[in-house]
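Read the single chain below, which is given as structure tokens and is the form predicted alone.
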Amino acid sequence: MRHAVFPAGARVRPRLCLAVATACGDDQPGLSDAAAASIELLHCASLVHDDLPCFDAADTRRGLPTVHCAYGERLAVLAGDALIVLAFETLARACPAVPARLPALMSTVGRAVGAPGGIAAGQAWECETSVDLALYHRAKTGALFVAAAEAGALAAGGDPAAWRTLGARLGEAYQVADDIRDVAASALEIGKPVGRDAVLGRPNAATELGLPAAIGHFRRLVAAGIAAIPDCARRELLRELMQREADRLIPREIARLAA
């Protein structure tokens, strides 16, 4: 479990959770804590189940050997397994000072790793035969970043309701991003193996689109995610951070190609 967590990868999702929260007003920054870990929790359990031989028989992820490699496949099922349910036991622990914040956190976060709509049903598009590629981004990758932006308004007694959008434009981007990388990247900069999708036979936008076409499509999703910030004391930093991250995500050489 701690060789799936650490080290540390962008950790962009409870950077999300927290940033949220913060322009909240945060009145509970142990509750927020605790959002924000369980969100990477989960994410980390779904890159354990999805280098697995029977999904993309990944090899290395973030620059190491993957679970199942380092330690077999049978431990990697159960630690990635392990770790959702320490996300859930991290979330409910953090819970007693402010009870009536719980049912929705715990609501919010869930419906983004189950079905019709969370990671698994992300996962479970990869099974199929025909893909559609938006409901493929928004579920594999775009129901948790929703997650961790409601649950960091949630954590702070906002309005979950207000960040959704945000939270749905950066997913989809970031999965973008993330099909462009592995078209175009290497496997040194990104620390996992490329080109995995055209092996796999997998849904890819760089690769329906076209790789200046997608990266278009990127551009226009972050430009989307950041107007939907809402009015707030620190709505400028967020901006920042949301370009600072767009600029990390498609690195320069990469990004002239949509010239």
Second form
2 protein chains.
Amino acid sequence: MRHAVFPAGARVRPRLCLAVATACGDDQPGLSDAAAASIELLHCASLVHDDLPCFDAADTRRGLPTVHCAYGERLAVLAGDALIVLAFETLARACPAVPARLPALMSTVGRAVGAPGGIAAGQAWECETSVDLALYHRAKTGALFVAAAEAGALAAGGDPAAWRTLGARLGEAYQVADDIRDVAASALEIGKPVGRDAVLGRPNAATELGLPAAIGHFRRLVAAGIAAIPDCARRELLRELMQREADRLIPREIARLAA
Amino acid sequence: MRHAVFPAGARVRPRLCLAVATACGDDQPGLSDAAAASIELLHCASLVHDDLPCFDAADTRRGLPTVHCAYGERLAVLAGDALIVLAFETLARACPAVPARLPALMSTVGRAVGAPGGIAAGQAWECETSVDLALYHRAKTGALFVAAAEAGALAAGGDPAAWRTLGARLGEAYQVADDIRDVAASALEIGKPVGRDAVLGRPNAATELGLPAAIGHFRRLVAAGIAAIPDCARRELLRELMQREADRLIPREIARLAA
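Alongside the form predicted alone that was just displayed, please also present the structure of the form predicted in complex with a further copy of the same chain.
What follows is the whole complex; the chain from before opens it.
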């Protein structure tokens, strides 16, 4: 379980969750921390199962052997399971002072990772012969970004609906950035094998649109997300933060290459 | 997911949960139903992953093809994941009227299925060369029985500690009954391949003690559990119910055979 969670990846989703919680006043930092942690634990769990021999059969992740390569397939299945459980335990342990916020938080996080619209459902599209691409991306990647933004608001007693569009657009942008890196970046740079989409016969926005157009698409999605940030404390600062976070997703050399 | 949950097995754990909730007054039947359902969903999830080719490689379960035999390994991994998530979503959706009961319920249920002492940890012992048998059984089987009893009490606003011993002894008894059936019952009768423990090189109480002594051990464990039932409404009725439930675990022909 530790191997699946450390060393850290970009921690994009929990950072989004905490940024939204801060914008909503973050009156229960223990609860927003737990929400952010639970979302990252669920993300890590999905990576462990995604890497399994029956799915992507990936040997490396974040520059290290994947969990099943390091510890065997059985412990990788179990580590993923236990990380899902730990995510909900983490939520349950946080802030018994405000249990009234827990049901909505759990539902929001659960919806993003289960069936019929969360990560498990998204990954299940990979088992179909004909794929609804929009549904696939929304479930496999988008849902957890939406949940990260909504959970940040919920943990701080804010209105989750107001933050939904930010999460959705950043999720789409993240997916496009992942496609761009899959096509363009060197294996060393992102720490996992590249060109996997082509090998696995998966759709890829950068292949479909070409690199420059894909980067343009990515930037428009980020801009749309940032434009959707509702009125909140230090709104300008949050916009800058979101832009900086987004800029990290595409390595400079790739952006230069495409320009 | 449906294939993993229906048709029903014995539903032993949720029945225990609901019996304890009833004994504790069951003032929130929506919540005790959700607790019982979440426990059964988690049990079903563990069976799906347990049956996978990398673990038991079981072809049949409850007289039907296992999930991975019917739908493939990838969907079996995902169905298990989504069932875990659904269990917690089910808890979250139940009774927003009493959110204060939710954190303890989630912690109790989560502890029983995750690491370091729940089902995932128990199954992980199967990957070790040297096994602590007591820890293995307690984590793999006992923990969810304890959680079923405790969750029934928690859902009804009762004291979980008072019901712990009942759950623990019934869990041990269930494990012994499973060992007995593994050795003695025909494949048809319990709907899964038998003699698996011997094939998989696993310890089995009926093999170690012999059938008559194992049945005696089973009965003493059930009696100890029933003796530990605390003062509650209709205590005698509950004792009889628990005895009847236990009697169902060992088919009559086996009991006769051993006698």
